[in-house]
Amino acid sequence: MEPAIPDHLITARTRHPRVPADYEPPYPSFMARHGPSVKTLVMAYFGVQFRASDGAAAKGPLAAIAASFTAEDGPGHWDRAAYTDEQGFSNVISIAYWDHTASFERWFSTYGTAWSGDDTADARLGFFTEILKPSVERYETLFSAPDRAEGVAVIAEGMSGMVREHAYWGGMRDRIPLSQTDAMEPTGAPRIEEEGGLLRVIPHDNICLIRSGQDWTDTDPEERRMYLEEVEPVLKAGMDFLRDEGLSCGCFANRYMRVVDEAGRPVEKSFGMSWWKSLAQLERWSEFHPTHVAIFGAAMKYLSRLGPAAKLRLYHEVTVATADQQFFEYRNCHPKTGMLKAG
């Protein structure tokens, strides 16, 4: 068993964790580990939005950004996911990760700025760019198994051994290194600035992003049936609540997405991606809201029946970013897109 916070990020605490040092979790979980030289990460979401009837028009931009990821200074990892939003629009998002901000800035100046900034883009399409550049003190990951990384963990040096700080309410916060000294409370409120047809969201400090994923690739037929019939519908109901009514509990926007390959074919992976006013409000929804209580209950029933034989893989990444570590731009998108709902 090892502590969630790696040695080089441990500091003298002014804030205490939720559990004592001799706490032992009831099942194993693991975290991504970056080398000590990694100081900042980049999580960049490049979305295209369209009516289903205009899907063919999105193929060119999607192919272009995929090609740009292979260029010099491109990301260490990227993946793609799709969903239909609350207004009935299709959205496909290419998600890219860097662990070297200078490389990202060089790539972005060449390829990324035009994604949402080009006012000559096809009017049938909406484009948005959502970027976080957190220091490593401001994020955490958690995986149910150590042998298949997802998201930002793919660019990490490796995985930890079994970590202590999980399987209790408050573990998410305790795994973020900054929580040793900082409550990470939000200050200010987001606002929208318009420049021509471009909308830019000016964010507040300590916004929170979670990407929480499910991978049923390796499940046998009976476990797959159990997950898709008994757990996934409950998960979807909670994700739909956050999408439609999340502002009532501090969630600015939620996307429940299906991972797709480059050809747009769905694979057996999904994730929820949510922007929250604060980590504290994400924690309150997770611990107390009936929709998440139902998700947690369905998952625990499922896992208790299967025990160690379960092949479903779960993971998440959680980031709390300062205002200057965030970037949001939208062009030709409907007003409920992403962080536009926050303004």
The other form holds:
Protein chains: 2
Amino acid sequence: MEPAIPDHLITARTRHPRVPADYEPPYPSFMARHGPSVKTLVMAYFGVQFRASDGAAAKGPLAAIAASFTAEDGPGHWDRAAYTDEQGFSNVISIAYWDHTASFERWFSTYGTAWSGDDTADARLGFFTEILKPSVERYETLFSAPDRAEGVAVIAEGMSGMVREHAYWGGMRDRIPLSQTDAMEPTGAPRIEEEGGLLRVIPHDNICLIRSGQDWTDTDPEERRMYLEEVEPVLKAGMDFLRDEGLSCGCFANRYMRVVDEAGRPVEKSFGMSWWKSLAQLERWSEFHPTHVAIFGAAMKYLSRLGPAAKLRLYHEVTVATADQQFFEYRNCHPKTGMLKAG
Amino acid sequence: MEPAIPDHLITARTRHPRVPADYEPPYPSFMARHGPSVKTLVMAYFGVQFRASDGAAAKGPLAAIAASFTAEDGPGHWDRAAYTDEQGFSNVISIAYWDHTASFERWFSTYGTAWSGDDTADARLGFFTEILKPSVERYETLFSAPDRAEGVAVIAEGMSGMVREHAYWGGMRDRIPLSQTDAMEPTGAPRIEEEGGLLRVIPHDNICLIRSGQDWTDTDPEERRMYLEEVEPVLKAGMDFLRDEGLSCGCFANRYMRVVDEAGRPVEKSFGMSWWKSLAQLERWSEFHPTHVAIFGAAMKYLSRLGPAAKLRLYHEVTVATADQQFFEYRNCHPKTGMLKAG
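Structure of the form predicted in complex with a further copy of the same chain (previous: the form predicted alone):
Up next: the whole complex, starting with the chain shown before.
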């Protein structure tokens, strides 16, 4: 058992963790571990939006950005996911991760800035770019198994052993190193600026992003049936609530996405990705909103029935970013796209 | 909306509450309010234990203690509850509350010390006395409605307005004034001493007691059916778990009791009463144990279906006491009785 916060990020506390020193979690969980030289991470979401009938038009930009990821200074890892949003548009997002800001900035100035396009872009397509560049003190991960990294964890040095601070409400906060000294309360509110057809969201301090994933690749038929019939519909109902009514509880936007391979075919992995006004508001929804209480109850029932035999894999990554660690721009997207709802 | 901790108990904080200053609970709750002159409360549980067939033998002691409560320096309020324990014994507990230690001590030396009896007592009966005398900084209450006090709240000056610190995990702790400066971690472990057939439990610091009640008196037939068929069985399963396997998660003893009138007839009120190694362990069970997650889920579903029309009343009182604010003694009780399990 090891503490969630690695040695090199431990500071003199002014705030207490939620559990006493003798706390022991009832089941194992693991975290991504970066080497001490890693100071900042980059999580970049490049989205394209289109009517399903215009799918062919998106192929060029999707191939181009995939190619750019293999160029010099490209990301250490990227993946891609798709979903149909509340306006009926298809959205495909290429998600790329760096652990070195300078490499990212070089790559971005060469390839990334062009993603959102200009007014010569194909009018059938909308484009958006959503980027966080948190210092490592401002994020955490959690994995149900240590042997298959996802998302930002793929570029980590490796996985931790079993960590202590999980399986209680507040563990998410306690795993973020900055929680040792900072409540991470939001200051200000996001606003939108337009410049030549490009909408930029000017963010506020301490916005929160969660990517929370499920991987049922390894489940046998009976477990798969249980997941898809008993858990997934409850998860989807919660995701739909956040998408449609999330603003009522501090969630600016939620995308419940299916991971796809390079050919665009769905694989047996999904994740919810949501933008929150603050970590506290994400905590409140998770802990007390009927839609998440139902998700948590269904997951608990599932996992306690299967025990360690469960082959379902769960993970998440949670970031709380300062205003200057954020970047959002949107072109030709409908007004309910991502952080545009926050304006 | 008012803060849970009243003005006269606010101190300079060294520990933070779990929610930010702009937190607003999603539904109303209320707390008992004592006048500033009240420094200490007394919660005294006087139990008698017997085989169901020996019920007649218990009538004398039950009548005697009821009479003693009306004597000078008697409690400001008392009630009585019954249950059949895991060994098949009937237990009837008379629960009395004082808000003035000196009155209690005078009453106790005259009437209370005799309760546990001596070796001349009726061999068909077991007796136990469990008392907490917390300073007001060490306890909190919560009520779903402000117009019917129960338990210790009956001797309070009145009820608060709507309080802020509830409807999130950690609210219980945040409502206890001592949480402003103290983690209330347990030190030591209880042990048992015998003296002439009387077993005394020598407690540890920061033991935790919760009395958590339900009152379905005012429900109409359909709500009553929902409560008794959909919620109560789930509650009972959690109560049975704590009774039978509670030691595995820090619960020394749990009694799921039915309130009875002076003639011993059950009324439409029940409560769980449990002794915990620490507040933290009560928090952990409440928040993550499958049995309480199920209770919470059933209650959430029930209350969100009924909304403000719900006539079910819920309340609790939670105390964290120092070793010298506790008193436990048992005579002729079976070894699974109350705090005897902690030895």
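If you superpose the two forms and keep the largest set of C-alpha atoms that fall within 1.5 Å, you have the rigid core. Residues that one form lacks are left out of the comparison. Residue numbers count along the first chain shown, from 1. No experiment lies behind these values; they were computed from the predicted model shown.
- Listed alone, the shifted run between these two forms is 117-119, counting only residues present in both forms whose C-alphas move 2 Å or more over at least three consecutive positions once the core is aligned.
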